[in-house]
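Given next, in structure tokens, is a single chain: the form predicted on its own.
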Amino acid sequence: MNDPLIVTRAVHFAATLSVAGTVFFQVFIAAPALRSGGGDAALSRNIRRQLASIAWIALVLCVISGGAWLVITTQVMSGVDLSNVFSEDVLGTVLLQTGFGQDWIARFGLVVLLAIMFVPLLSPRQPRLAWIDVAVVALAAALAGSLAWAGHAVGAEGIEGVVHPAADFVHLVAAAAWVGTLLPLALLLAASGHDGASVAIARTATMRFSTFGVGSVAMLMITGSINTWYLAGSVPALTETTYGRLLLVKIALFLVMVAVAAFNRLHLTPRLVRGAGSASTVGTLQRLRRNATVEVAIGAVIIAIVAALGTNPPGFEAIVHAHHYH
């Protein structure tokens, strides 16, 4: 993780998924949960303020890391010194004449539109017009999914050239819908008190998150299998290449996250639903918050691995290359 390109990609992926995940959480989980709290204005303002902070910080990190990614990639593509990237017309050439540059421009446009739409979405003034939610969710999904065009999914021909990018797009949106919503959930649970309104908010948020997460995990498994088939496709490609071994670690960590999520859904969430503000309910909330924090940490490691995967040749290419030289 001492490669500047890998670090930059990791920060950008994390920021992008956090932007999209916070939007999804705000629209599909937090807003209904806050309505269930019986109108506790102070608690609602506190939670909305924290969600707004996550969204804006993530968006700023997305811009900064995206700019750094562009500069580093331009330097790698052109072979010029980093100091000459701006002095020569190299940056403009990469932006306008490469797929990476064109994707970067499109993604920057999405970030600008999201920044504009964040103003009404994250405003403490409620309620807001329904079209704002629809527009922001669409923009957030497009921002997360468009990372697919900066990876190994592009460039194939035939049916693979359609199925693989589409699967990668959905995979990234599903990752934002699960991994990107974990930090907002942890903060909402931390902000909730022990009174009836707070417990009602936490209960509704946890139940909606649980349902939301099941669909996200299912899509991650389906699209992840498709991506693994195209990028590895054989046992040697998984076990004998750097790409394959990193992918196996990613899959193992993903399964650990799924196990934690399953424990939450099957044991802690039902216990929270049955509770009524008792000491056991408080303990359940603490365990849910702790588990969400653990999942955030594992998700961060997975994102770092994904960043490294993008800088390594896919497993099948490495196997072909190795056989060619043998």
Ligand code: HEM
Contents of the next structure:
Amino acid sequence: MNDPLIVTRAVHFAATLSVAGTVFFQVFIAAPALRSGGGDAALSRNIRRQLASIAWIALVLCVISGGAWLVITTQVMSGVDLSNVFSEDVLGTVLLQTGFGQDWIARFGLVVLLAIMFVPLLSPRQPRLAWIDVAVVALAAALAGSLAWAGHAVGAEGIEGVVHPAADFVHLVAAAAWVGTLLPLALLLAASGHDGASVAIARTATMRFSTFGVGSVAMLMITGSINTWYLAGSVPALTETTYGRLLLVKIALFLVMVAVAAFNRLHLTPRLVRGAGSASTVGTLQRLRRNATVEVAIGAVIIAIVAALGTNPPGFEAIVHAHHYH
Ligand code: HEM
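Having seen the form predicted on its own, I'd like the form predicted in complex with the ligand now, please.
Next comes the full complex, this chain leading.
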């Protein structure tokens, strides 16, 4: 983890998934939940302000880490010193003449459009307009999904050349929809008080998050399996290469997250919905918040592993190499 490229990729992935996840949370979870709270203006303003802070901070981090990723990649591709990356025209060449650079330009455009759209979306006063929601959700999904073109999912021909990037696109959007919405959920649960309106908001948000989570987990499993099939593809590639072993750790952590989420969904969420007395409701909310924080932490480790995976030769390649030299 001390490789600057891996650290930069990890920060960029986390920031990107947070930008997209916070947008999804705002549109699909927080807005309906706040409406269900019966219009407590102060609480609603507080939650909206917190969501706006995460969205803006994540967007700024996305730009900074994206810039660093471009500079480091340019240096690695061209072999020039860091000081010469800017003086010679290597940066322009990488931007205009490589797939990574073109993807970078497109994604930079998406960030600029998102920043413009964040103004009305996140403003506490502005009336909500449906077209703004649709546009921001589409831009956020594109920002997360287009990371696929900066990794191992591109470069193949034929059917794989279409199916692999498409699956990775969906993988990234689903990752944002689950891991990227956990932090906003934890903050919303923390901001809610113990009064009736707060509990109603927390309850609606938890129920909607739960439904959202089931869909995302299913998509992650399907598209993650497609990624694994293309990039590892055999048991030895999973068990005998660094790439494969890292991937197995990632899948194990994913299963731990699913176990925590299943407990929340099957045990805590129904309790909250039944609302058996305020004392137990407060306890349930606290446990949900703690579990969401645990899931955020595991999600962060998964993202760090993915950041390393992308810089390692995929399992199938490593295994072919190993056999070649025996
Ligand atoms: C919490 C759940 C998960 C998160 C947050 C997550 C996140 C990610 C991210 C951000 C990428 C990078 C995409 C890219 O660079 O193009 C990725 C790639 C990948 N994921 Fe997942 N993923 C999750 C679950 C899974 C599961 C369950 C599997 C397997 C069944 C899986 C298998 C893969 C593989 C093989 C790759 C390709 C890595 C590479 O570029 O070499 N993921 N994932």
